[in-house]
Every structure is written in structure tokens, then in C-alpha cells.
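Presented below, as C-alpha cells, is a lone chain in the form predicted on its own.
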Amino acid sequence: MRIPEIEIPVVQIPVPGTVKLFMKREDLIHPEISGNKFWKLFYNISQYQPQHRENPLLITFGGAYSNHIAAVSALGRLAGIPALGIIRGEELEYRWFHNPTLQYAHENEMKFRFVTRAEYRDKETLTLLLQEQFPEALIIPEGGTNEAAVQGVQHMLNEQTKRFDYLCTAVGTGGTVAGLAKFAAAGQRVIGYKTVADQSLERKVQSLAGTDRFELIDATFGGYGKISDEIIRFINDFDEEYGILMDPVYTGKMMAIIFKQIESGYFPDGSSVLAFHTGGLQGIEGANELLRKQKRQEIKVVKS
């Protein structure tokens, strides 16, 4: 992987007050490999050597719409190495190819092994098995949340994002808001949207950044994956409104929390405000078949 030439823009999201809004479509970076996972991956693999080995293999781990498998199996296809999904629910395994995301993973010729919930929660007795029958791969962390990826996130930032009072991003396993805090200018204040309730997540965001400068807040809406009819409506409106479209799972529950912290006066007045759209559009198709089957409203996706 090589650092892409373009340059990531950076829009305003016209919101009333004094509070300015920008969002960084981190979501554009590749078309493939898109927002955070790219920059989770970026040192992970180039500091792998594939070449060097007479049996590379990618192994990582996920749940059904996991961004992250979606983007290791690119990543795979695209570095010619094969990749292997370790993957939560064992039920998956007869009816994976009714999934979007397992059915581009697939199609982007990753293999899968489904587990049980309990043997997935043991990631350290599955990860040492994995090594054992497979020396010389490269086993990344579920969501890439490592010390490589933490580094790989510095990327994200540049002299333009110096300007923001406030840096913003939406927090699964916590390696891109580690990687904002251990890199962020000095002054800046980071703010992580959790998607997910976990209570050790703090620890961990600290340990990997080197740091305590950050916040975490509860962005859940019900729980990790759960998405709820004011987060649809918050996406859709969102699209129609400022013509971005994100996913249900994270960038679209950071934003809406935005908002009502916009509204509710927490941003001191004058404040610049940056947050940063992670990608994970390739979940919609997902999420909108779960949508369908309970009858309720879908995300609006606009086809090109």
C-alpha cells in the first residue's frame, strides 16, 4: 500500500450559532479500503514482507456486516495475498451467501472460518491456535486495533486539521481516536463517539495512545449495530440536506450527537469542530435488507 495522492476534503456543515462544523471525508480515500480502515491497515501490511514468505496469509476477525472483513478481503485481493475471515456465529456458515458484506468478501476470494460467539469472545486461545497452524500470517486484530494502526492514523491528519478546536470520531475497538489523541496538535481537544459499550474501552484507548487526552462519549442508540428509526431519519435527512451519505453504525450516530451537543451549547461559541467520516457505506446494503424484512424505513441511497 502506498499513501494515495489525493487530497481528502474537507467541507463545512452550515449548522446555526457561532459553533463551525467541518466534516473530512475520510470516507473517499479508496474505493475499496475506504476511511479508517485504510489508514488501520496502511503499516500492518507494509511492514508484513509478504515476499519473504513461502506461505503469506491475511487473518482477521468479524461479525456478519464487519467493515473490517470487507476491507482486509480487498486489501487481500489487491496485495495478491489470501486472506481468511475468522467470523462470529456459527449459524453463518450455511447461509453466509445471503450476506452482502461475506458475499463481497468472498467474491474478493477471502475464505471463512465461522465460530461460536463464546470461542470468538476467547480471541487470545483462538489467536494463539491460529498462529500455531499458520506461522507466517499476519494475524490482525478485530476492527485492525493495534500499535500499527495507531500509527497509521496520524495520516489522517495533516496541517489543515491544526485549525480544528475539536477533532471528532466515531469509536468501535478504539484505534483511530488512540491514533487522534497520541498525534493531535497540542491544544486540540479529542472527542471518541462510542458505538459500542464497552466499560475497558477507555484503558484501552489510553494504553495505545500514550495519552488521557481524549473523551469518550456514549453514542449507542440501544447498542452496538442496533439502528433505530431517529438515526434513519437523522442519515437520510442528513444526505437530502448536505448531499454526504454515511453508514448507521458509526459516523451516522457520531453526527447526530453532534448535533444535539451543537444545540445543547456543550461547543464553547466560536469553535471549530471537525469530524471525521470513517467510511463503512458498504454495510448499508445490509442493514437496509434487515430494515426491509421489519418493514421499516431504509436508508435512502442514490444510485450514480
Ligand SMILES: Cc1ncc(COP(=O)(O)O)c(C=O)c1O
Given for the second form:
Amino acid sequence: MRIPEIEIPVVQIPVPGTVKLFMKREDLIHPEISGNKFWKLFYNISQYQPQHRENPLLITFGGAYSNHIAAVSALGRLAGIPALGIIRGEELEYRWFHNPTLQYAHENEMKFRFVTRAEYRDKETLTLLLQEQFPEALIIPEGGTNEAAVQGVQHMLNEQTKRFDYLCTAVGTGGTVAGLAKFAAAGQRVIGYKTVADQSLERKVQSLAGTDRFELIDATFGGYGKISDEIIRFINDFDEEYGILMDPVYTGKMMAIIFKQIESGYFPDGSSVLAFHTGGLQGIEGANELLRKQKRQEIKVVKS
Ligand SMILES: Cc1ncc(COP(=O)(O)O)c(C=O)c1O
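Other form of same protein, the form predicted in complex with the ligand, not the form predicted on its own:
Everything in the complex follows now, all chains and molecules, and the chain you saw is the first one.
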């Protein structure tokens, strides 16, 4: 992987009042390894050096709709390294081919191992077993979050991002917000919007970032991966108004909360807020399939 030469656009999202809201379109960094996934994987893969290994292998973990599984499968294909996905939910073994994310990963030649939810939760044991079985593999944690990922996130920041008072990102496993907190310029406030109700996130982010100069705010909207009608409406309205499509699990939920915060005066008058669009649009297809089954409104995707 190379640092792309494209300049990632920072676009203003016009909102009423004196707060200035901007979005950095990190989702445009790569067509398949989108948004923060690109940067979280960047140093993981460059430190691995597959050319010096007899049996290189990428192993990672994720749920059925995981953006990270999709990204690692694409990375494996592009880097010419076999990939193994440890997938939560043994029931998927017989119906993974109905799931667009896993279908895509399969097309990238990722192999799967389906595990029960209890096995998946005990990742320490799982990782030890995998290390024993595949001693040359690069085992990337769930969501890609580790110290190498945090290092990679510094590339989401540049001279231009220094002029904003607030840096905002959605939070799943915490690596992205940890990287922003670690590498933000002096005086910038970093806010993470939690899409997972995980009490241990604060401590985890603090330990990865080596600082507590961040705050985490709830953006779960009924639970991780749960998609409320409010969020679907918000995403569809946002796309219609600003021409930017967001995923319903991360960036969509973060932006919905940022809009509420702006309305309620959370940000001081005249302050500037930069929200990162962290990608994950591949998940929309799977989300829409579920919504269709439930006979609910879908996320509108305008194909260009
Ligand atoms: C689209 C998207 N945004 C945000 C996040 C949250 O990032 P992190 O897991 O580093 O907190 C993820 C998960 O990787 C994601 O897929």
C-alpha cells in the first residue's frame, strides 16, 4: 500500500447558525479499502513484509456485515496474500452466500471460518489457537484496531485539518478516535461518537492514544448495527441536500448527533467542526436487504 497522492476533499456542510460544519471525505481514499480502514491497515500491512514469508496469510475477525472484513479481503486480493476471515455466527456457514459483504469477500478469495458468538467473544483464546495453527500469519484484531492502526490514522490529519476547533469521528473499536486524539494539534478537541454501547471503550482509547484529550458521546441509536427509521430518513435527507451518501452504522449516526448538537448549542458560537466520513458504504446493500424484508423504508442509493 502506498500513501495515495489524491487530496481528500474537505467540504462545507451549510447549517443554520454561526457554527461552521465541514466533512472530510476520507471515504474517497480508496474504492475498496475505504475511509479509516485504509489508514488502520496501512502500517499493519507495511510492517508485515509478506515477501519474507513462506506462507503469508492475513487473518481477521468480523460480523456478517463488517466493513473491516470487506476491506481486508480486498487488501488480500490486491496485495496477493491469502486471507482468512473469522466470522461471528456459526449459522452463517450455510447461508453466507446470501450476505452481500461475505459474497464480496468470497469474490476476493477470502476463506471463512464461522465461530459461535461465545467463541468469538473469547478472542484471546481464538487468537492463540490461530497463532499456533498459522505461525506466519498477520493476525489483525477486530476492526483493525491496534497500535499500528493508531499510527496510520495520523494521515487523516494534515495542515488543513489543523484549523478546525473540533475533530469528530464515529467509534466502533476505538482505533480511529485514538489516532485523532494522539495526533491532533494543540488546542483541538476530539470527539468520538460511540456506535457501540461498550463501557470499556474510554479506557481502551486512552491506552491506545496515550492521552485523555478526547471525549466519547453516545450515538448508538438503539444499539450497534440497529438502523432506526430516524437514521434512514436522516441519511436520505442528507444525501438529497448535500449529495453525500453515508453508511447507517457509523458516519450516518455520528452526523445525526452532530446536527442535534449544533441545534442545541453544544458547540460554541463561531466554532468550526470537522467530521470525518469514514466510509463503509459497502454495508448499505446488506442493510437494505434487511429493511426490504421488514417492509421498511430503504436507504436510497443513486448510482452515478
Ligand atoms: C465506516 C466506519 N466508520 C467508523 C468506524 C469506527 O472505527 P474504529 O473501529 O476505529 O472505532 C468503522 C469501524 O472500523 C467503520 O467501518
